[in-house]
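First, one chain by itself: the form predicted on its own, in structure tokens.
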Amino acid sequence: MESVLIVGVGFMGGSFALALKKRNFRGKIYGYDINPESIKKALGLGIVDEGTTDINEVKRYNPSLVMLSSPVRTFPDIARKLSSLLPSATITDQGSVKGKLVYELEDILGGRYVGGHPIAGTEKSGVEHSVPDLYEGKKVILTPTERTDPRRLKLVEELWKKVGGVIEHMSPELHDYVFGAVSHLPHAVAFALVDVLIRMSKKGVDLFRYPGGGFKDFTRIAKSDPVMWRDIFLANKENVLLAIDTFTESLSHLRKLIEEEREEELTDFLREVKTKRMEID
């Protein structure tokens, strides 16, 4: 591969070239983006190799391949620009939203787009964060459909193996359930939870002076890019929803355990819950 264009050059994006170097790439890395700040940082870090805010300049790179990491709602517009500037390249991404997206970019750019998601990340943003071992040992989810082209699947797969990611594959509607309820939900959550202490601070109490250990490893991810999420929100809505509703529903039940002092029950719904999170580690 010569080159690589990397479309959203912050913390996933730099971190995607970082891998990269680090592997010892030998092709041109260049970046675009909207924010004149993330590209003058890139360049000076030496991230990327040159750099653009103007997307009508990235024809004369001529990358091989596209690494879409911005926010997914962007991603059609983004895909519709360089279906006429880059005729030729591969394009996929790494947004953590694919179902209808997918679909969606393939009916503008064919079989060359690949559908793709890395497992991996941190709740920092900014090119400065970017880190080149983000995606060692991490699992990437690869979306294919009937539509897409094998070799430039192919050419994905050896992309993201080179950075030490491993590959599975899914069909865009299974990640976006999978991911509304593991990662979306998550999310939502810690947002909320951090809400509640601002909605039960009140006069002479500031909540936000207490918090324990708990508390700030569980809404960790709150400190997430807001943009970045309300887009994955957004774009995922039918299952993010459907996550919420669930959750709503086990919290009620907690509730209605807890409020009529329903001990036994109580100590087995903990119990059981602790079980099953123990399965992960």
Second form
Amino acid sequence: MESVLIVGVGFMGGSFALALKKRNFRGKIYGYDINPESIKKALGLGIVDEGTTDINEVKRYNPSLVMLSSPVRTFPDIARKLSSLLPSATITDQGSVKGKLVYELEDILGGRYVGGHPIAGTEKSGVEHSVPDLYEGKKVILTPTERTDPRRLKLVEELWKKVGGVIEHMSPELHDYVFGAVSHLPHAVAFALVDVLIRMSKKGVDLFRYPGGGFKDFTRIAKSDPVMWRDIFLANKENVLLAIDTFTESLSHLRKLIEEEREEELTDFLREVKTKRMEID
Ligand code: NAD
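Let's compare: the form predicted on its own is above, so bring in the form predicted in complex with ligand NAD.
Zooming out: every chain and molecule, the one shown earlier first.
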């Protein structure tokens, strides 16, 4: 591959660029971002070789592959512009939502779009936090469909393997069901949990003076970028609502066991959950 264009040079875009550089990617790495600060920082840190805030410039870069790394709801507009500016590049992404978005992007870009989502990240945003080893040993979900060009899929797979990713394929629909539950729901709950302290602090005590390790561990992800999470919740609305409803049922069940002091059932419930949780690490 000759060159790569990162669209949205933030934490994930910067990490992908650094990961390529660390693995001796020989081609040029270009960056496009709407925020001049992101481009300035990325150039200053040597994360991209050239960068711009003018999307028309990407025509001159003529990259062989584009990695979309901006918030997910920006993808369709960007894809529409890229479809004429870069008529032959392979276009892939790191977006946290696939589902309908994959079909929308395929309608714009055809088989040269390959949907992707690395299961790696942190609550930090911004290119200055980028890390070259972010994808080492991490799952990368690819969501090819019958329209996906197999040659381009292979290219994207090889690029992810080069930066340490472990490829797994899923349908766009299954991806959103799975990550609606294992990733989007915990973020929603973490945001809501902090909101509980905001609400309960109104009774004359500032609860934020007292959180210990448990609260801080649990809500670390509520420090994540609001725009990114707004986009994820709205783009995966159906599955996020399903997960929130299931969570509400589970919390109501726990509430009932506490309210009715059903000691034995409460212990059984907690024991069963603990056992299941211990299985994953
Ligand atoms: P970030 O805020 O660090 O970076 C996003 C960058 O996109 C910013 O530099 C911003 O200026 C730029 N941007 C915003 N709108 C744009 C537009 N219309 N055109 C061009 N650039 C634009 O966010 P991030 O954490 O790097 O997340 C980026 C993507 O990666 C999101 O789609 C997110 O769903 C996905 N993702 C994030 C994580 C994570 O843990 N942070 C993990 C997996 C996937």
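Owing to the predicted nature of the structure, the values given are computational and were not obtained by experimental measurement. If you superpose the two forms and keep the largest set of C-alpha atoms that fall within 1.5 Å, you have the rigid core. Residue numbers count along the first chain shown, from 1.
Q: Once the two forms are fit on the core, has K202 moved its CA by at least 2 Å between the two forms?
A: Moves: yes, 2 Å or greater.
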